[in-house]
Amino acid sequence: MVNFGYGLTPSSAVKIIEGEDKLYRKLCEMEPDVKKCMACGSCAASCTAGDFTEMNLRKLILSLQRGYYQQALPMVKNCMLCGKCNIVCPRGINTRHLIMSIQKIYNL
């Protein structure tokens, strides 16, 4: 094996314990488009609420995928449902409907 002066480190992705992502799976059933998200950040870059609050749809989706509900759910409350993220999404995800579904699932 050739040594190129660097080594690979284990993945820093959080391993979800069975059942921790139950609410995210429910969201995927209601909104299959959420699986199309490639975390490009276009939504976060265009977010008006993100300029003044901690709202970041990309982080929100990633947090929900990883089971970090406590840090994800306060972001949902800051969304103004303006639809800018919907316009710029390269995957065509209906982000407004996604936010409303998250609010419905988590009783916000």
Second form
Amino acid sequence: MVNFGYGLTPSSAVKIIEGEDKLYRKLCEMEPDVKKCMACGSCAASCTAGDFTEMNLRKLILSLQRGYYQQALPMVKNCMLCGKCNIVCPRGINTRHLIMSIQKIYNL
Amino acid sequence: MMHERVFGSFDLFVLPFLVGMVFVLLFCLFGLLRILYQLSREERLKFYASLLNPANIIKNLKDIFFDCLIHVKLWRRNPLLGYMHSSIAFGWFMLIVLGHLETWFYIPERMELIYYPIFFRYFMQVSGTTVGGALFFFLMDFFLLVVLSGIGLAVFKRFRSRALGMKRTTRLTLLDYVALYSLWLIFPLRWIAEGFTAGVAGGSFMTVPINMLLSSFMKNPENITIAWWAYSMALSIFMFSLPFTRYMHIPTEILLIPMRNAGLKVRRHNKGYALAQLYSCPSCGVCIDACPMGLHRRSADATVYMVRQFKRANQARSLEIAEKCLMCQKCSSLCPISIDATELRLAFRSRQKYNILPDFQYLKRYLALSAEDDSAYAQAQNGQTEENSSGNPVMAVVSSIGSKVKSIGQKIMSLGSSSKEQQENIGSEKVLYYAGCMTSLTPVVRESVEKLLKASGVEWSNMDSGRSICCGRPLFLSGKMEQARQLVEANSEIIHNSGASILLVSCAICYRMFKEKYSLEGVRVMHYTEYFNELIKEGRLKVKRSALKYVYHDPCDLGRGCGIYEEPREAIERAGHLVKAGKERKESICCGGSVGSLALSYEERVHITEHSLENLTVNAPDCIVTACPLCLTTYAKQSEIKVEDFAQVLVENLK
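In place of the form predicted on its own, output the structure of the form predicted together with the partner chain.
Below, the chain from earlier opens the complete complex, with every other chain and molecule after it.
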């Protein structure tokens, strides 16, 4: 093999354990729109619960995708379902239903 | 001049009817016991107590007469549709009553045979030469004609429902069709059967001519029993299919009306009172045209289909329908039975299981914090908003202090001057303004309300200028009642601590929540349309009339939800020219942004908004006015003409 002087580093971000991935796939089945998220953060910026807590939907979605769900899931308890994220989402994702599905599928 | 034609007052042809009738009666009895058993103890006692209350008895009878027999609500909707339903219901009812009266009049000892009054003409020969006899003959034929005209309209409606004011009608089930066709057949067959016996047993203007016309056929006594058999069979088929079809609404509605008047509420989506509601749905399909979701395609999510799925216990479809609904309540406000469609959906939503449930304990910390340095925090926030709006923090503080001084001055003035109107003068009460979550996406609403409050010089403070807690309605609408209660508690504490006597709300969604689910003693919850209209009337707020043409959109939660239609219109009428929308007030079309819908996709919402805007702009207004920040955001995204908030309009036209 030719040595170019640099190598690929293993991804430190993605750490998917099989069981966790299964849940995420189930989420994608129920909420196909979750794949549309481009992590713009509009949801987090408009969040009512975010004023008081760590609630951040952008972060939550990213964490679920990467399998870091134990750390991120507790924040879903803070959501007041007010629906502002739903209105501001530029991708038209039904964020409220997404959050409710997460509350249904995942377990703390 | 009368005698019994048939020896033993029995004939085999009564059997199909008799068995069918007994089946229906047993089924209804069983259903009644089941519903009563499913009620909670308190509900049952409440129901029984209401049945003994004389005022309630009169109301029940009145409602049963006008709703079940006359169908008043359908008459209001479309006279032809009203006539169709009331002619069949009332006409048939009168035929049954008259049959019993006749039996009771001529041969009371036969009253115990349930079939006898129905087939009275077959068994009895009565002379039409007496006044009583002729009258009975005439009335029976008259009501038969009434029913037949209704049936004729019903057949016509199958082909041209638009002529009866319905764009779309319900897709029926197979059994519904069986019952429907047997119902259509009952009355022509009765006509023919009575026509056969008219020659021997007597008749009037309907039955005698048919007997004469078809005399060669009808004079043959051997055909008589066949005709009566056919009539009895049609009745029997109808009776046997009744419990499993939409016609179950006929007996159930008689139970539903007293239950509703007793004040029962839906708890489980398919138990007790809710079950009575489900069975009372006649699948008339009024809700299909009413539903804003079914505009561009044949909606399968209308309330009539929800009822069907709930009855079938189809969990997956039920959930889909229950979660999609905008909860705009248009269907239930137009429903001739007034089925609580939103309550039923809510009951279903609240049955959903979640592994992770929201918990708002963290708000307690916030409350403790805000109680400690309440004033400092509020001042900092006020300063901040002033800074944003005026651009000059020093001037803003000075002006805010100025306005405060002025308002106190005015309060003293009003205390000194008016003595009579003191209690009714709402301008002198302390106001707490709650803008709500949605308003943070439309800051113009808050700015306008603040300007109006300053202009009218009332004493007021902000409840949520910084961080705010949601009113709880979105949680409530998603079926998380317990979690919504936590928010209600947190907000109630803030409101009570403020010492205000008026809670001013600029969001229709919050307003409904505060009105219905909060118990705020000593605090009057007012929507800003009510409040500012009152201030204008009191002369504290002066607006001039502009030349602009406005159209007002009734937000669902404000109009249908809380019955506020007049106040916003009165106020807008003072600020400009108010034109009508295509459909408004009770029939206003949801903007499509509703927090009530959990599962509606973005694309579907866009269609609804489009249609709603079309409806608003039929009279070419210059500006759409709405009194809900959510409607404002939703419309503003798609509207070609200007969309403004109610408060914004008033600010623009301040004197």
